[in-house]
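Given next, in structure tokens, is a single chain: the form predicted alone.
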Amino acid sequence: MRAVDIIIKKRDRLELSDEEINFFVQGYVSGEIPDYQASAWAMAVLLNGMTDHETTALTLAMADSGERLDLSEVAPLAVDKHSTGGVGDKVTLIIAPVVASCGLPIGKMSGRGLGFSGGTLDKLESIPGYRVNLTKEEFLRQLKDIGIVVTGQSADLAPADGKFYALRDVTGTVPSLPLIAASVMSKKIAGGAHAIILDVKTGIGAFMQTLEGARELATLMVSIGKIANRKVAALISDMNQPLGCAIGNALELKEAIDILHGHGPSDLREHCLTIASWMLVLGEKANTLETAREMVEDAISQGRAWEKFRQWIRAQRGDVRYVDEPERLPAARLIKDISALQSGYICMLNAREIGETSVGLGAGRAKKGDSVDHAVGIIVHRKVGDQVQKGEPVFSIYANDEHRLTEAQERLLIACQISDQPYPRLPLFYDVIPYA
């Protein structure tokens, strides 16, 4: 078997046989097939596709490409999570505490932030001592022991998945819907979960900017689930405006402590409520949503979750001082209001362009090792739909330096659009892919 004779299979629109997907697989991340031909074979299934057998084939080797962990002794049916990216997503930090208060162990490796979406981990190192990088031993003995844990990525997991990302990244091909797919499931797959939910954001704050093209993403991601005998679900969730109010880590963080308290704002709570009901659903907990429902509320307003979060954060180290205080957690030096500069309806909240404003206070990442400032950030005062007087704020800008807190000023003022006319809000949700 020659890779040049599997890049001219794909380039002639053929399907490939599991065997070639797994020779090629296994040969780039051994090094016997070298970047110039993985990035032919990535152009052309970038150009002309692959079939839903073809992608799970993938998927899987990529899977194989490295360690697989095995949760069953410690979570017979482990339920993931996984969303496609965003601005103002904090929902891992609350749904994980609220459904392994449920009796359903969560057991999650997430990233950092890269561009204008948020990531997981740089939150929760707004926690002094937070610890991310646990090892496999320690990661199955944390989730047998409390039933939950969120740590990084190991390189040891779907290796494959690192070494192609790099390679598309710098190839043009990133958006191809298989490759993708593949990415996100492998991982998902190679982690040990048997059950995912899949949160695929749309909009002009996500990587798939169009309802259709998240439609199919997801579709294409449920398919790779049911093929590869896992149960897996998507909910396709707007992102053309920012997720809750808080943009930035630590402010990120506090806003996920304030819904586990049961207060916040009022979408980022349904959202998490929503995504916790669907894995209590796949994870065999409840046997309907409204049954889900009631015992995620419950677990709210019980504190139940709220405890769970605390026993999470100290078993990785984390001083729990600082999440029962969050005034203890990173602040800016610099604090100032962005006020409407004329009454009416708000019509656009660009949430791209705001998250792009947070990176640039500081709070993410331009690229791959960068520091990041866990005091920074935005905090939104009003959604699409709400009416504004002229005056009242829309924005508040954290920062700690003024040239950035002028930049963002101006950039905000761009990202922010006022109608006279009354506008309608935006959905949480589009669309349910459930699992078959």
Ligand code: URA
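Basically, rigid core = biggest C-alpha set you can superpose within 1.5 Å across the two forms. Residue numbers count along the first chain shown, from 1. Predicted, not measured: the structure shown is a model, and the values here were computed from it. Compared with the form predicted together with uracil:
Once you line up the core between these two forms, the Cα of residue 12 ends up 2 Å or more from where it was.
Core-superposed comparison between these two forms: the CA of residue 161 exceeds or equals a 2 Å shift.
For residue 52, the Cα coordinates differ by 2 angstroms or more between these two forms after the core has been superposed.
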Contents of the next structure:
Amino acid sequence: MRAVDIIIKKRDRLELSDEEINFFVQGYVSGEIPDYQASAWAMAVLLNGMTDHETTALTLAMADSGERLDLSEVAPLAVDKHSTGGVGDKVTLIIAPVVASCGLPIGKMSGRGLGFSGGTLDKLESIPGYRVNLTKEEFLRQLKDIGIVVTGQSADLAPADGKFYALRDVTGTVPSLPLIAASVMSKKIAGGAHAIILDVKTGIGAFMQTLEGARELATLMVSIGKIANRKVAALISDMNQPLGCAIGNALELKEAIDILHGHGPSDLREHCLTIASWMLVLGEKANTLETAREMVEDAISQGRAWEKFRQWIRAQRGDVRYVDEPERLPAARLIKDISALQSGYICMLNAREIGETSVGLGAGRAKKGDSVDHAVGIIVHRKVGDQVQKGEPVFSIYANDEHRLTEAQERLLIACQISDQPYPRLPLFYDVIPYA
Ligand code: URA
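I have the form predicted alone already, so could you send the form predicted together with uracil?
Next comes the full complex, this chain leading.
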């Protein structure tokens, strides 16, 4: 078999066999297939799609590119959660300690920023010392000892996803339904969780911009989960505007800390309470969403979720002084407010534009392997539907470079639109694809 023939076959819209998919995935992971061929193949998949059978085969090949964990050894029922990526999405930082503090073990492999969307690992690395490259043994031990662990795709676990993910980020091949489904589900299957909640984003700032596309992705991932013998449910949530107010690594971490202390933006809090409640139901800690919600609200208000967060950060060698006193976290040199040019009602906060602006400030990567600036980003002071007076701040830019600050300013002026008529608020969730 030759990689070039597999690329040509996909270019010509033919269905790949399981053997061809396995060959390509294994060859890329071993280094026999170079980045340029993998890029061409990923672009052919993006343009021509895959059948559900191909996507399932790709997912399983990627899950089997390294070791598969069996969490049953350390937790009778462990959960995981994954978001398809968005702007201001710091949900994992909040719900992981919340559900773990409710007695439901959570073992999770997260990703880095991808395109305009942020990544949990980059946010966690704002904390000096935090380790994102745990071995399998460390992952299992920590899950057993404290019921919470969040790591990256190490060499042991789903290495194919780590490699493809970084490649797609810089080759314009992120927004492909089969590649997203395989990326998400391969990590989840290799991670070994028994129950998985998927937060599938839709809107301008999501890889799946239409509700129809998001439903298709969610349904496919739920069915791949079933084939792999996992309990999977998906929630479809809004990503037209950023989630919460903070965009950028340390800024988002600070906002997550606020929520764990019972403060923070109400949309983010409500989103997290909903996701965490679903996890408790799927993980059989609660029979109904109502009971689950009481449990998660209690975990936050009684401080148990916060204590679990500290325990988790310490276990992964993060310096806990930085979360106890978030003012120690990386801080930008330059802060500039962007004010409303007219009075009225916010009718658009373009999540994609805001996410790309944040990447332009240095919060994300322009090319594979770039480092990120943890300090920079954007605070959004208003949400869609809010009233604003001319001259009031809509955004604050956090930058470390004058030139990038000026560019961000220009972009954000376009990202926000104000109407003189009242404008409805955006929903948080649109649909649920339940476990069947
Ligand atoms: N999240 C992932 O894990 N993979 C993708 O491809 C997109 C979002």
